[in-house]
Every structure is written in C-alpha cells, then in structure tokens.
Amino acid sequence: MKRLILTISVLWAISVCPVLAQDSIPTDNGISWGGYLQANECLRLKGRNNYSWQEYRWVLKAEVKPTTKSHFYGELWVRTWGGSNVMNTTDLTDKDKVSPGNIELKEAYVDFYGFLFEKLDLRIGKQRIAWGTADKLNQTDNLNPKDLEEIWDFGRHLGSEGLKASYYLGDYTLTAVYIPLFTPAVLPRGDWASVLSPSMELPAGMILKSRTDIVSLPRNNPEESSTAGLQMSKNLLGYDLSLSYIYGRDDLPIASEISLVPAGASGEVDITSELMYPRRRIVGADLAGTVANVGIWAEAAVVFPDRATMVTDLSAFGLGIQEMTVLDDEPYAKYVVGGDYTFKNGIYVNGQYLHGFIHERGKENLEDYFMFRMERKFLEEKLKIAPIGGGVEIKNTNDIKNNYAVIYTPEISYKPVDNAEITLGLRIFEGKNTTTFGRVKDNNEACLKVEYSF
C-alpha cells in the first residue's frame, strides 16, 4: 500500500506542476520524461561462483519548467534483486522475500526562481546536494547521507528532504541548505559490508556465537537531527573555487557500548552493540579547473569530531566495565587531489590521490589511496576498452609490504545503438588483511552491465 500511494504521489505532482504559479510568465508546459533500464550481475570467481550482486533497476525521471519563475524535477527507480530470501513455507507467501524488490523516490524537489528577491533562488524538496570537484571520491560532499548499498557505485549518496537557498552576488554564490531530518549511510549489502567493518578482536578463549547490533538514532527535533550547510563560491581566472562548512552528524555509526555474556559452552560469547551517530563540524574547500589542457581538481576537508567514547561491559566475567576513547575530538584532515588528460590518440587517463577514503575518521585512522584509469575508445566511439583500472592502498607508509592492498577493475563495454551498453569488467583484489580491501581479497568478482537509456 505505502509504494501504491508513493508511486500515485509522484504522478499527481507531476500532473499538477504546470498550474503553479499561474501569474508568471507561462513557458513550454510539456514534461519531459527519461531515464534508463539497467540490468547488473556480478558472478564470484572462487569457491563455488555465487552471485555477488545482482539488480535490474527501472529509473524514470521526469522534469517540468511551466514558467520563467518555477520548475519541477522528480525521480523514481523501482528495482529487484537478488535471489529469493525464503527460509520456511511462511515466507513463500511474502512477495517480498520471494521476489525482493523496492520502489525508491530519490529525488522530488521544485525550484522557485527569484524568490522574494530577483537574486534569490530557493529549492523545497527531497534533493541530492553534490558538493566538491573530485571524480566521485569527495572530501567535501557531506550533505546528503552515503548510499553504499552497492559499495564500487563510488559517489553515490541518498536524497535528503530540505531547504536550498542560493543568492547570487555579483561573481559569487552563496548557498545555504537546512535538512531537518538525520538519515544514516545505507551499509553495503552481504559480505561486502565487511569492506567498512573491520573484524572484532575477542581477548584471548572467547570464541564468537552470537552478535547483536543496536542502533541508536538521535533524537528526533531540530537541536539534536538537523544538518546546516553554508557554501561561497566562484569562478576566478578560470578555476571553479568554493569554501564550506557543515553542522551535522556523521551518517556511519560508531560503537558506543558493548557487552559480553558467557554463551553456554566453554569460552562462547553473546555480543550486544550498540552504535550512535556523533556530531561533527567541517570546513571544506575545493578547487576545479585545467594547465595546459590538463583537467585538475582538488578538496580539502577539516573535521572537527565531538568526542566519542565505548563503554565495554565485561562484569559477567568479573573483570567490570572498562571505558576507551573511539573518536577523539582532535580535528582531522581529509583530502584529494587528482586530474585527467586525453591525449592525441585517443587514450584517457584519470588519476587522483586520497588522504582518508570514505568510512575513515581520526587523524590516526587515515590511509592513502591512489586511484587510476586508462582507457581509449574505437569503432566511431561504439568500443571502449580499460585496460588498466582500479587503485592502491597504503595503510603504513613505514612498512608498506605489510601494509598494502591493491584493486584491479579492467573493463571493456561496447554500444550496440545509441542509446545503449553493454559492459564486461572483473574486480581482482590483492592485499594484507590489515587493509581495508585487503580484507575481501577472496571476494575476485566478474561483472555484467547492460544498460539502455530513453
């Protein structure tokens, strides 16, 4: 019923946009509808070659502009995937479980041009908020809560429902964003969430059997679930600069409390977590621009943390409860810096670095990353072979043969029309499992995309 009256909502709001604001100047009252289909299959190459990842998403978008002084923009993806989610006759009467699927709105917003003053423009709506020049791995985009759900789609953030001012002086913007509501990150799906979330370490005889999370959201009014957001931007001999700054929280949960109960047989353990969401400050800036038909970019972000602390409860055991800081409040340095060329034959090249990648905080937490791509297109553009792709972590620059991950992500892709493509790219990981992707280096995968746009 609930996706029944989402999917009506949308399409009333589309039907009735043209009528708004009936004493502007009326403009070209037709929507305009697009989208794609995608179709997305990723096969494991170890062990018995389970399906990784498999969806078939439907995105429909839709866009209005009935006058000079309004405009509308909505998009709904309605998509299934994975197999069946069955464990007993019960279940084979839930569509859900049997058939797994969702209709998700992600964007529905209106703008209303020269609000009150001719300079002003003010978006009301569920919106994404992309701040930062980066190639999807951005320092500085953290309005909008990640969408990690599908974790190699990098960039990839969740719509927020909300306030965007934007006034224009002179050569500068300023924007404003008020978001009301705190949404936490969507995690990655399966054993790919172990990726952000590294193994626990139990003391010595205490083996694992069971692990239950709690998550604790804040409160929600105004003072502890809101999220501000304050940019100044400009473009200045060429180069696209802005400085930021954001009041809010930080959409990855960190464990807050934690207890261990003996379990039954010698030396088990049931775990109880539980997870909140700290608040943080952050000063950004960031950079776009070329040299010598070099494309380059760069983002900087300071976080100021409040203090987090996890509180371990091993009084079961006799040994009390003990208390350790997770997150001090020392302000950490995010960043990125990167560029792309194509040269005279074709070829592409894009290349950044990262100093702390997505799910990292505190200064002594952050790893560096190099990322890279190469790739040339043939066949009138219809052929498009990447050879070389993926990235480097480096966990200790001091000790780095113990220290080091390495993704290989080649793909090749081929349009067969205009409008559509078919894509074929492996994912080889190499590394210590005291890295990030080190950790899911049996997780080799080969990939299937086939994607038409309308």
Given for the second form:
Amino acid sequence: MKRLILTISVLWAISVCPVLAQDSIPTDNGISWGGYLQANECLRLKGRNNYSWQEYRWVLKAEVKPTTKSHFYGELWVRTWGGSNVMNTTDLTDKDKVSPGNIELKEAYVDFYGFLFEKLDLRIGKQRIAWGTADKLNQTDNLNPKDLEEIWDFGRHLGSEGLKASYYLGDYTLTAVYIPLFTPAVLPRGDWASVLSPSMELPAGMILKSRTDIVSLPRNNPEESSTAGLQMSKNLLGYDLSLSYIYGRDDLPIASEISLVPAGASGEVDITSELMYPRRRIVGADLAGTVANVGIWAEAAVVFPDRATMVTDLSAFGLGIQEMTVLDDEPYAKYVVGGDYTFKNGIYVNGQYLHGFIHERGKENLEDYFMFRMERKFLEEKLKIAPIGGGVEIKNTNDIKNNYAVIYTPEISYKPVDNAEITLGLRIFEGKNTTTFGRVKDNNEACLKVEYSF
Amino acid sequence: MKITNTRFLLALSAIVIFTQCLTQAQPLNNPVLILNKVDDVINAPKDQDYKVKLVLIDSKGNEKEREMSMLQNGSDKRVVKFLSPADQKGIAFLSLPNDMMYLYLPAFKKTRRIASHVKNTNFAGTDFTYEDMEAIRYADKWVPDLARSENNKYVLQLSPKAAGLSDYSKLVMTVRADNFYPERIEHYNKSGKLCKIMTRDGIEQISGYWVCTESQMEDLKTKHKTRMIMTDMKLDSGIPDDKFTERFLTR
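Show the form predicted together with its partner chain, please, the one above being the form predicted on its own.
Starting with the chain above, the whole complex follows.
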C-alpha cells in the first residue's frame, strides 16, 4: 500500500512539475522591500494625564515574484512598548521588562497561480483572509483570530497558518480555506482590557481578593483544533454577492468553570475560573454595490454555536455546585448595513449600522451600534480633517435613556512630505455604565501617531 | 482605338485623383463622425501595456512623483497599479464597463467596490479624477457638436448624453484633423465654468498606432498640474481578458 501511495506521489510530482515549469516565466528574482515606521502615543485627558498607549512599530515587508506563476510575501512587525514593566531590582536585569517589545510574523505565504488547473490559485502559509464588504467592522470576517490588542484599530486580525484555494469558474469565485490549528484572539491591552469583559457581580457580602484563571485551548488535533471555510462569490446585476460557511471555534473565551473560596474573615474570596472556546458554525452573506451613486454594503452572519455551560463551585460556602447555560445553542444573527458618499464639495461621509459588536454573542446579548465618519481633504490632499467621527451604542431600545453610550473620535491628519503622515485624534466617551463604551467614560484620551513609509 | 482607350483611362485616373484630393481637403462637418474617429484612433490598439510617471506640480512649482503601471483592453477595461510612492505601492484600481470600479488595498488585504460617487474625486492626489481615469469611448457618454473647424483642427463641444453620466457639464475637445487625435480637452464643471484643461503633447506613431506619450491636466482653481509621461509602451501584446479581473488585481 505504501509503495502504491509512493508511486502515485512520484507520478503526480513528475506530471505536475513540468506543467508548472513550462507555464512559469521568470520575472524578477530580486526581493522588493518596503514597510513603515510608526510611533503611536496616547494620553489620558482625565486625572494625571497618564500615558494610555505607547507603541513604536517597525514593519518590514518583503515580496518576491520569481515567476509569473509564483509569489512570496512576508511581513514582520518589530515593536517596542513605551515605559517599563519593572517591579523589583531583579526585573532591572531583564531587558524584556526594562524595555518591553516583541517581534511578530504577521504574514509569510507563497502563492501558486494556476496550480494544477489554470483557474486555480493556491496560497500556503501564514496569511490574512479578509472576508466581508463592510468598512472594517465585518460580521463575516471570522477565519483569522481577532487582534484586539489596540482595540481602536478596527478590523485588525492575526494571520493564520493555513491554506487557501481559489477557483475561478466563469463569473463565480469559489474559495476554500483550511486552518489546521486554533489560535485564540488577542485581547485588548492596558487600560482597555476590561472594555470587552462583562462586569462580574459577586453575591452580597463577598469581596474579591484575588482572581486567577486558566485558559483551556482545544486539543491539538485536526478534529478539535481545525477551522475550515467555504465561500462562493459572484457579481449579479451589478452587485457583488457572496455566501460563506465557516466551521470553527469562537476566538473569544467563555467561562466554563468558576470556583469561589473564602480568603479571609471579612467576606473576601479568591476566584478561580476556567475559560474555553466554544465550537461554532457560521453561515454568512454579503453584498456591495451602488444605489443612486451611493456606495452601499451589507453583511450578515448567522452563528450556530454549541451550547456552553458554566459550573459555579460554591461548595466552600456550603452552597454546592451550580450549573448554568452561558451560551445557548440557539442560532443568532449579527449584521451590518452601511453606505458612503462623496459630495461635490469633497466632503466624504460613511455610516454603518451594526447589530452585534465584535465581542458580542448570544441572541439576547447583541446590541445596536451606529458608526459614522465625515472627512474632507484640503491643501492638495496633504491635510485631512475628520471633525465628525465615532458611534452611538444602544443596549436596550426600550430604555435608551439608561442604556446608551456615545463615542466621539475626531481626527486630523497631515502629510508634510510624501510617505509621511502625522495624525492627531481624540477619543471621548459618554454614556451609561450598562453599556460597553459607557463603562470606559473615564478613559477619554488624545493620541498622536506618526507614520513614515519606505 | 488603342489611343482612345488610353485617353479614356488617363481621363478617368485624373478624375479619381482629383476627387480624392477634393475629399481629403474637404473638412468633415459631421461631429458624430469626428467623435467616432476620435474613439477609433485612441482605442485603436487592441490592448495597451505601459508604465506611467506622474509628476504632480503645485502652484509654487514644487514637484512630486508617482509611478504606475497601466493595462488597457479595448476601450472599456483598465487596470492601474501604483509602484511608488511607498505609502501607495500596491494599491490597484480596476475599471470595468457599466461603472464597475474596484480598488485593492494591500494594507487591508481587501478589494473594495467603489461607488460612482468617487468619480468626481481626485485619483491618488493627482488632478485626474476617477472619471478621467476610466477607459471609455467618448461617443458612449457624450453628444458632440462641432463648434468650429480651424487650422487643421476640429473643436467639438461635448454634452453628456444623460444626467448623472458625468461630473462635467461639458467638454470642449480640440481634435487634430490629420489623425483625429484629441490634443486638448477643456473640462467644465456643473456650474458651466472652465475648471480643468488637459493637453496632450507627445502624440506620435508607435507600431502603426497614434498614441500619446505625454499629457498634462491642469486644475485652474488650485493652479495644480499633473503631468503624465508614458514609457515602455507595448501595443497589441495579447493581454488576456482575465487580467482585468479581481483575481489579477490582488497580484
């Protein structure tokens, strides 16, 4: 049997290689280098004006097109974080704590164009697969894990090691994706860590002393860890349409076990929790087009989650063990509808209505958001002013007065020379504590970003 | 009899030559015919493949450069890819018939459909709008009127065939009578005011086709100019139709 497989493999290799070689025309063996340098500083507007974000990023991109049938792309981020994580003298000997930083391989993949068949393209390696037609807040973009490290960089995802095959059949494009290993989402960093976490309410008389948690990743095998996706897209009557299906896991954790243990006489408790990533299937659809000169888009994702339960161990208090459902297996739909328009005077407006923000799940937990932006360029496009930008969050439409938040994010950008851009922006929050963004109303901040591309 | 035949043939030849000369010297007075000839001349190559250097000149004379590669198939399909500057490298634009436009943004790994409202906005900081960058046949969008004919040039006034087809209220096109190549196009805004002038300097024959290798668009309000210099021009090189698809836009 092994010999048969080996023989077939050799025959396949012999038959395929000449085909690839014949069709490949050498282009340029040289590597094309590029990238950018970015400095990003944010400062709280309240209190003692602490720095809320400091990041220095050097992005290096390399690209090679050795033949017309192949292509390599790699992107590396080298970063340092401002400030030190030094807590004691021992830490002073640790460079990672004195001057924290990291190196991240964002993408590294090879493309084979016309692989085996003229109409088949294959991409292998660590890659970003961006699905959806909406502006940055894409409900159908669920293959790569979310990278919420800088929460305001909407749409940022990690790259995933995997395989993408695209087949072009007339007007149709069929895409199949396979990602062997599960990678969880990166949660917000620094002061923003709590913004996407639901507030925890302890029983009356209990005070939290310490909290530890264990993250339980899926087993490291194809059955438990893999993600697979299919997409079919087509232009129909002037509209770009696509349908998709994803079988994978939610990349944001959910608590599966919580244990409370007394830690003192005055009602203090230690909490230990275990987090897991529930299985889910997602059916998606999106469209983009034009209606009366206005650009429009819509995306919907119907999520079919596995039921997730949470066991709460209160036996140390004589209350036994309780089990409750934290995520029902009832399907729920997240969607976004939006449009943009440029007026004759150059003012650009963009608005999107979302049902369900990036971190929300479960039919009962989806909120409504309206995101908007207005901008105009001046001085031969060197200066861009966005005086209006941000969003409105409504947690409960029946009681808006007590369930709203407003986010205001004006921005001004200036390009002093080619390839350089300086951006100054504000983030102002107002709202009720019941809402996601209302909870961070003390986090108002001003940010300065300088970027130079090369 | 032989002499009579010879005389007859000579007379006939003289009539034919005289008629031809008359025809050549006779200027055309049918604007639709002239515009169709313009379309035929500028879209004569089956396909075009060339590099473009854009020189952006501000009102003080400061210059900035951009480089692009451009592919065109027939008169209605065009792909533009930015080669420089660094912050725009890799951005690609696809223009297809029926106002279908796509923009590939490498930073987001995404191809975005562009709505027709962007047609009046400047293309990547140049004085050309997305509408100016479209590959079209003028006769499909404009109704011509012959304003005048002088110095071996035709001056056509073009009005949109229907409301909403263009962001310009009219174009005034100066066409060379010898080869029907448009060498100057005045663009009028919706208020009827002259806003931009496009001039073509390097009109020459390559591979038997009349092509323009250097043109300039000037914005009269901002006094900003964009000079477009075409190099490495390849005509009729057999560019396959599937190069004008989203599949190739991302490569």
